[in-house]
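Below sits a lone chain in structure tokens, taken as the form predicted alone.
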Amino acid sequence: MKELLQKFSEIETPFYWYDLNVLDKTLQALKEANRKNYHVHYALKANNNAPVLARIKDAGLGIDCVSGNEVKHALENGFEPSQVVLAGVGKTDKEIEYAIDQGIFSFNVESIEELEVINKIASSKGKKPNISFRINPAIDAGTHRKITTGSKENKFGISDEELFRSVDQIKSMESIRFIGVHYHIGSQITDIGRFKNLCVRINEIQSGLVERGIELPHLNVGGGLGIDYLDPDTKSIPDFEAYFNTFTENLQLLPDQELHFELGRSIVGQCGSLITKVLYQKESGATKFLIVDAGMTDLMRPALYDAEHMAQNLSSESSNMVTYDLVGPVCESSDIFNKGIVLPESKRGDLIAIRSAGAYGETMKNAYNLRELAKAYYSE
């Protein structure tokens, strides 16, 4: 620990902090519990960090983007354009165009008028893209309301009931190839009998579309396996072997059916910190402030999503148990990382840890403010 203080003393704070033994540990747990040699993508809006992604490139990993710009970003990784899949809601002509160009292994569609729009695309230029139809299966993932994604309210992807209604318009279509259907209910599942829960819709609907004369050699899942964010020393690895597990003994594959995943937060969360330092402490009434140069311009979830994240004063060698509201710089109400955390006495230069930072930190960095992005140092 001296060492590695010695080493972040150097360093301008905030930066995020990534330690990539925990992230290899982490990928060989993946590929040890896969052992149906499952197809998974890693999500790559969770972290977009190039050290992070020849990692996973390494691993065997394919990738799942929500734009144009990460499917580009991902081919310059090197990634090949057979391990990209490109959902998101709200696709534009130009990003539909640029896929296409690129040939990537499947759109995941979010309703008919954009089944459409690529179909129109596609024929202008003679081509003809795999698609899958991303379907709302209508159920509570018990997470977040804001990181929900399966329920009637939220705006991801089609009913299976429109889905039905639509079998004999897809089928028409000649510059699409229908190849199977995408589920995701959302993220930070933590409950694996919600993943069993979206089994069973799964079988019915499947059964539905075999019904109706529809071939489905590909299926996606999509991800949502959470991460323990108050313990991330003892439960750095999630269990994968049980999450694998339970889509092997619930879903009704068919034959020759493959089985795509899209694992995130699941994969980088916990090999990642954002480090950063004691600026001023003062006290309101009761409460005592701890505030520090990092905001939730560098960790937006505390602000976005109520989100708790542990931290740690890695300077600090006081006994004194102190009761802080940790909270940043940004001109917000909302700039709060935790409120009555207990800490050993801080001070001003102190360095704080924010831990499981490797998951939807880096990646929704902004300049609020005019703040200087924060940067990205490595364990090796």
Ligand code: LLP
Given for the second form:
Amino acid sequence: MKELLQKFSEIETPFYWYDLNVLDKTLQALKEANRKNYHVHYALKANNNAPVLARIKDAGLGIDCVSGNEVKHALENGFEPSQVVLAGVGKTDKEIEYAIDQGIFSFNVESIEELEVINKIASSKGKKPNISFRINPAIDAGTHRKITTGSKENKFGISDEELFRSVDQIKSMESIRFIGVHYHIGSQITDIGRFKNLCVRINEIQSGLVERGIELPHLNVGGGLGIDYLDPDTKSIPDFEAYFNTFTENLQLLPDQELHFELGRSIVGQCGSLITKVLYQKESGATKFLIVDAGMTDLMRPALYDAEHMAQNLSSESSNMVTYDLVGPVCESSDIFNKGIVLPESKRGDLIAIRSAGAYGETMKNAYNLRELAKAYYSE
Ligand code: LLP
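Provide the structure of the form predicted together with this ligand, given the form predicted alone shown above.
Time for the whole complex; same chain goes first.
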């Protein structure tokens, strides 16, 4: 720890720190738990840093993208087009053209109108891309409302009823190859029972499609497995065993049907921390503010989703524990990391680590208030 603190003190704060050893262990655990060799596509939106991607690629994972630029980034980082799936409710013509030209594995299509556009563009190019339909299963993922995607009021996917009604129309499109269905009910799901509910719905919908003469060689169940934000040290590796077992035990796969997953947070969440320095402290009534140099521009999750990330004072050796509101410098009242967090007595210059920031940390950073963008550093 002393050595690390010395190293950290030489880097300009705030910065992201990635422990690649944690990432390696997570990838190893994922591999061991995936006994059936299901296809796992890493959700690039969680973290797109080159050293992180290199390890994920070496572990043999495919990639899940949500924009043309993400597809480009994945290919530039060594992933094969055949490993790429492309989702998103609002794919532009330019993105569709680019992905068709690259020959990606599959489009996860979110509306009939989008399918018509893909069919038309593919036809003009004399191509026949693979497509999977994203179905909104109307299931409650039991997570924060802003990261729930599989309920009726969400913009994602289409209902199974609409898909059933559209079967003939889909079959008549000659420039697409319908290879399966796709689901993703939400993110940071910690109750495994929610995935069991998803399996039950998938089985129902799948038999409806088979009855209507649709072949489904691929089934993609998305991602969403949560991590333990409050205990990143002892719970650094998510329970991939329980996760995969839930699908193995509850899904009725068709003969030779391939099962695909799209995991993001559970792979990269625990390997990253945001390292920041205490600038000032002040009191207002009973509240003691600890003002640090990182803010919501570096890590948006607390401001956007009321997310809690564990914070640690790396420098203080005080045994006096104090309750603080840990806040950033941005001119917004929502620029708060933790309300009422208990830390050893802290002072100007102390280094604070905001943990579990490897997923949806850097990829969501921005330069509001014309702030500098935090840089990334790695353990090796
Ligand atoms: N597949 C699809 C279609 C998705 O939309 C997502 C995430 C994933 C897979 C990966 O989900 P994961 O395994 O990482 O939960 N910014 C939010 C999370 C947004 C997730 C968006 N979609 C946060 O910081 O919590």
